[in-house]
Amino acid sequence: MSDFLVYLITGLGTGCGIALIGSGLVLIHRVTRVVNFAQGTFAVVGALTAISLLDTGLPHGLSEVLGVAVAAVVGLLVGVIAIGRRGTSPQAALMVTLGLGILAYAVEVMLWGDQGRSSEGLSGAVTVFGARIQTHYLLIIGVTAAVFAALAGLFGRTDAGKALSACSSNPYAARVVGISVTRMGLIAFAIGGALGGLAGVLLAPMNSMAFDSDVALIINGFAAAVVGSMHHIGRTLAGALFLGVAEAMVAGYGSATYQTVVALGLVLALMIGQAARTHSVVAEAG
């Protein structure tokens, strides 16, 4: 029982990090229709920036906030290059983000080297039904819950959120009423950068971060985003938590070598099931 609880909480913490990356993908795609393959890069940049600042003597909290801010700026720059030119198609912008992600490898190696680095997380542990749970995983879960509550408030209660949703639903109508679709897209990229950077600084104490750590992050984040149909942030969260818990259970009760393969296989099965149900509903409606 204690092992199960440890794997469960560990998986939920990891899933929360995946959810932050996946939600950034969904947010950017909702507003711009662009699949941002540089999303994992934001996590790496945020994490390595925070680690570097900690090494200079800056305190925890401030270092992580600055790391997230740098990732947001990088997200904005990626957005300017990818969609800043009016008339750029989503397919072309997708290729731009992929190229920028590859270019980021060279920059990251130049700045931080090619070896993985990690930081100290929130120290201590709590005992739950006999299971020792690292406090940092509870921090990840709490911060992620607050972020998703803030996203719900942003889209449901603010004018900026409604403008972002309008660009997603009907870009032409948004332009007619005076909303700058390009500006909203750049805001989406900046928020996506911040979400990726936050995932990076939260996961860095648990997983060493290197220039190529974005590969696993974007694969997991994209899988969660696809569960959410690249549109629903809540479903993306659910998919990410399922993925994180599945990986933790496979690693705990089986072998860590197969955790990603098995977990992604389960997500694929879930997506096939969703597609089958959707096809059935459409057929009945027809």
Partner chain sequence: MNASQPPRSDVVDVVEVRDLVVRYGAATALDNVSLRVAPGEMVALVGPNGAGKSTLVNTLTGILTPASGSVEVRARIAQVPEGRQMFGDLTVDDNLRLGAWQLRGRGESRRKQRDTSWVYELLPDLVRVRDRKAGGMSGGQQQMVAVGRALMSRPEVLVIDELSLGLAPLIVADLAEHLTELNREQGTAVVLIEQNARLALDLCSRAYVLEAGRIAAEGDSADLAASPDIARAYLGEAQALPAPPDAQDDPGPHDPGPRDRAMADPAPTPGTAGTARGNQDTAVQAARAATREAK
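Starting from the form predicted on its own, produce the coordinates for the form predicted together with its partner chain.
Next up is only this chain, free of partner chains and other molecules.
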């Protein structure tokens, strides 16, 4: 029983990291229609920046915040290159983000080397129903809950959120009512960068981060975002938590070797299911 609780909480912690990556993907797609394959890069940059700052003696907290800020700036830069020119199609922009993600490898290896690094998370543990749970997992869960509540509030209740959604819903009409579509897209990329960076600094104590850690992150985050149809905040969170818990259970009761395989299998099943559903919607519309 206490094993189960431990797996569950660690799974939820991992799932929250996945959810933060997925939330950035959804946010950017919801505003620009671009699938941002550089989303994992934001996490790597955020985490490695924070770790370097910690090494120089900066305190916890400040280092992480600066890591997130640097990731936001990187997000903005990726946005400028991907969608800064008016008339770039979402497909072309997707290719640009993919290319920038690969280019980032070179920069990251130059700055931080090719070895994985990790940071110290929140120390200590609490005992819940006889299970020892590291405090850091609770931190991740709390932060993620706050981020998703904020995103749901933004899109659901505020005019700014509606205007952000309007940009992808009908870019021409958005311009007709005076919404600056490019500026909104850049804001989305910057926030997306911050969300990716947040995922990175929160996950770094649990998984070591190297330049190529973005692949695993983007695969999981993308799967969660696909569950949310690249649009729905709540369903993305649910998908991410499901993935995280499933991976933890497989690793705990089965073998960690199969953890990723099972996760990828789930991703594939979800994507096929999603594709079938999208197809039927299109068929209805046509």
